[in-house]
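Presented as structure tokens, the chain that follows is alone, the form predicted alone.
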Amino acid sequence: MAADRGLFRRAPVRPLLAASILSADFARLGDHALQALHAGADLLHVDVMDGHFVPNLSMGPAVCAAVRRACPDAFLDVHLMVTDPGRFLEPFAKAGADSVTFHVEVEGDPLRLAARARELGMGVGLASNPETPVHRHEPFLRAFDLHLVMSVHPGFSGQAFLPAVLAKTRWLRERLGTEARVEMDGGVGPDTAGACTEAGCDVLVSASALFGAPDLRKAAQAMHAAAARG
């Protein structure tokens, strides 16, 4: 069975849990990614950092392709925290990405990049950093399958959740209705998931709260339960 590439394009039924492999054990990445899916994660989130847009380097298309080989049926949600996302659309499409998200803060034409991502067979999302005004999303609300709200300053896993971004989440959900997903990324765990879904988020990205937990299955169950309470 192939990955469900329409996952982000359907109206939300329940919040989705995205396991960010940034906090997985890279020495056994394929096994760790599979464990997250078997534990209850709905999809895998691939954080790509270029050391320029954010002060860290992470992974590239080769890692994405390796995860695709290990998890052939998984939905791979690639988050491009890079200065020039256009350079990476085709490489990640070839590596097996199902959806790609880039930032509104980078130079370029978001609509052109979105069209190119779709030509390559991928879904497409638009992200913004915590301090970026939500009105930067407004011209592009219905041009994307997903709008990603960073709830930490991007670049490193394990940061504390910034509750001020919940207002941005509410603003987006009020205007989008069920026409697009709203994703929260950063500091999302059982203690913050409910506030995220209450504000309108329906995709929760979790890294250290899942992969850093003693029991991955129990951690995923706690996330789903907290999201449902929201």
Ligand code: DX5
Second form
Amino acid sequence: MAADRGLFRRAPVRPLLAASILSADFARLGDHALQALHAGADLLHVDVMDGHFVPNLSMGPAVCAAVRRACPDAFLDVHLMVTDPGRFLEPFAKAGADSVTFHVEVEGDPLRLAARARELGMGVGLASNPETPVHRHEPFLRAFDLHLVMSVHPGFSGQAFLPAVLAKTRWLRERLGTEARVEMDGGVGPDTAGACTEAGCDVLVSASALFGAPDLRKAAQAMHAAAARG
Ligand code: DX5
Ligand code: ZN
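Alternative state: the form predicted together with D-xylitol-5-phosphate, after the form predicted alone:
Let's see the whole complex now, leading with the same chain.
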């Protein structure tokens, strides 16, 4: 069965839980990613860092391709924390990405990058760092399937949620209606998921609160329950 490439384009029924494999056990990445999906995650979030846009390195297309082989039916949501996303659109399309999100802070025309990503058969998202004014998304609201709000400074998992970004989320949801997804990324766990959905998020990314939990299934259930209360 092919991956559900249209997941971000359908109206949300309930908030989606995206398991960020950044906190998975890299020594058994395929199994751990599958385990997260069986535990209740709706999709996998793949954090790509170039050591330039963010002060860390993580994974590239080869790792994404390996995850695709291990999880052929999963929706792969690739988050490019890189200075030059244009270089990586085709490699990630070939590696099986369903959607690719790049940052508004980087150089390059977001509309041109989005068009290229779509040409390659991927959905497309636009992200911004916590301190970036949400108005930077305004010219591009309708051009993206998803707008990602960083709720930590990107580069590492396991950081504390920055509640100030909830105002950005509300601003986006008010303008988007049900036209696009709003994704929260960073410090999302059972304690913060409700505030995120209350502010209009419908995709919750979680790395440490899921993969760091003693019981993945219970952690995923707690996240869904908290999200539903928001
Ligand atoms: C941070 C990444 C996040 C990260 C979230 O730079 O973009 O996706 O994996 O990690 P947690 O959920 O542990 O904050
Ligand atoms: Zn991310």
